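Listed next as structure tokens is one chain, alone, in the form predicted on its own.
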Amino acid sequence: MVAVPSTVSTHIGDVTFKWSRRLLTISLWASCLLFGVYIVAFYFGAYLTDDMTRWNVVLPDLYRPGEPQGSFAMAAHFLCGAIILMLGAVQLISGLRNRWPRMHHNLGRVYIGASIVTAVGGLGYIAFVGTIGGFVMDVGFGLYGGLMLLAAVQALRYARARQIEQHQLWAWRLFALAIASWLYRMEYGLWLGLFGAQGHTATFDGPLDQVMAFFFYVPNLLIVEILYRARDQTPNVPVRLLASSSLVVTALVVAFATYQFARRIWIPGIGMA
């Protein structure tokens, strides 16, 4: 056998990893794009048209008449909640903040603004109404919507004192937390085409319910402190092609629930607007 030659070898671990980040990328944001106007479609449409009650088609419970602090709250929340999916993804990508840097000021001026808004509109809604999951499903939410807040306004703070390092790992810790919303939703669906209810109520108590009010966001950030801490490691052949595999293998995970989300309930829930 011929030995391939080391920098060979890097050249092909580095192209492979950069295409494969690319294609999860690019299901991320097809994804969370559909997923973000479904949103604006769905309920801040029913919003617009006083039609409150088709919130509760999907999520039982979430519009309780005669609590119009709750509505308005979880109304915010859903069209910011929107924006910052369907943006997320545009502001991590390095061409266009190093071509356009004002273009990139600008969005990240919305993204940011959108994501408190996001955060204090969950917040205000737990506070008011509650969740539907009682307890833990308040603890969990609240968890996750006080650390939205933090990382929105850690982001600003670092961007406006130009430490750009501490600035970019506050805009990922951000981006993982953005996405949560959307991976809550993916997450239940490919457990429910598996394994069925098992572990699930129709009021949000049982034991899934319980973990996922936690799972949907807190691997996210530990991923991310992985990879923040191992982005300046050399480059390994073998880890690179793996990690590759598995990126791919996640896109096409990201893909297919996408495609059955979209058929199901986002399409049709698009087009009752």
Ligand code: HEM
The other form holds:
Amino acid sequence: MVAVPSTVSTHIGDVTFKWSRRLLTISLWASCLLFGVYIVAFYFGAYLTDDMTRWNVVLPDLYRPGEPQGSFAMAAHFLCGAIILMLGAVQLISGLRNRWPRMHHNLGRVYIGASIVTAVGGLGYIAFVGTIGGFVMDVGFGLYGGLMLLAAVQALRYARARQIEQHQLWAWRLFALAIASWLYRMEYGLWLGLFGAQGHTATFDGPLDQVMAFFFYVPNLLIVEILYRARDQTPNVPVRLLASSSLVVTALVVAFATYQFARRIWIPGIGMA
Ligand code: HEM
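Previous: the form predicted on its own; requested now: the form predicted together with the named molecule:
Whole complex next, starting from this chain.
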């Protein structure tokens, strides 16, 4: 057998890793983009046209007629949440950042402002109306909103102080939190597809719902911490190939789940607007 020189195998490892990362970024961004368009068209569109009973199609009681402050908080939450879903990947792509720094700064201000409004809107809704799932969901989502607020303020503070490494770390944490709202739907979709409604109730207070009130953002934050700490280590070729395969599998799962959501909920929802 002919031995493959180590520089060649390192090169193959690098290229595979680079392209698998790109594949995941593209599938994730396309999915977030479509989810964002759906939120603006379906939810924010319903607020603009005063047709808010439509909000209750997915989550019963999301719209409650006697709670105008809660509805306003939610409408702001939808618009800004969609903006951060659509912008997230653009801000983190290093090629775009390096080539157009001014664009990165301007979009960064929009991203951070929108994150703050999304979090405050969600927290306002919890305070005025309360979540459908009650205490545990209030705590899970309350903590989620608090963390998003903290990450947005810290990312801004470190950018202004030109402490780029700290800024990037907080920006990654903010991104992990922003895509969590998208992951929440994906994870529910996968669970319901694989195991049916086991552990889930219509009022979101079953055992699955109580775990999910935290599970959609805690693992993402842990992954950011692990990646950040491992950033200076160059993994060997087998580790790179293993990482590449998991990225490709994740990208395929994202593409499949996106196709199912788009076909059943997002595209019909955009059509209803
Ligand atoms: C990118 C960020 C976010 C997006 C795109 C987003 C989007 C949405 C959407 C579309 C809904 C409507 C229900 C559904 O379709 O499931 C919703 C509900 C909700 N969101 Fe968010 N959200 C985001 C972040 C947050 C944050 C940070 C909080 C934390 C305070 C939060 C709290 C809530 C609450 C409390 C509800 C109502 C749940 C209920 O009816 O009980 N969201 N969000």
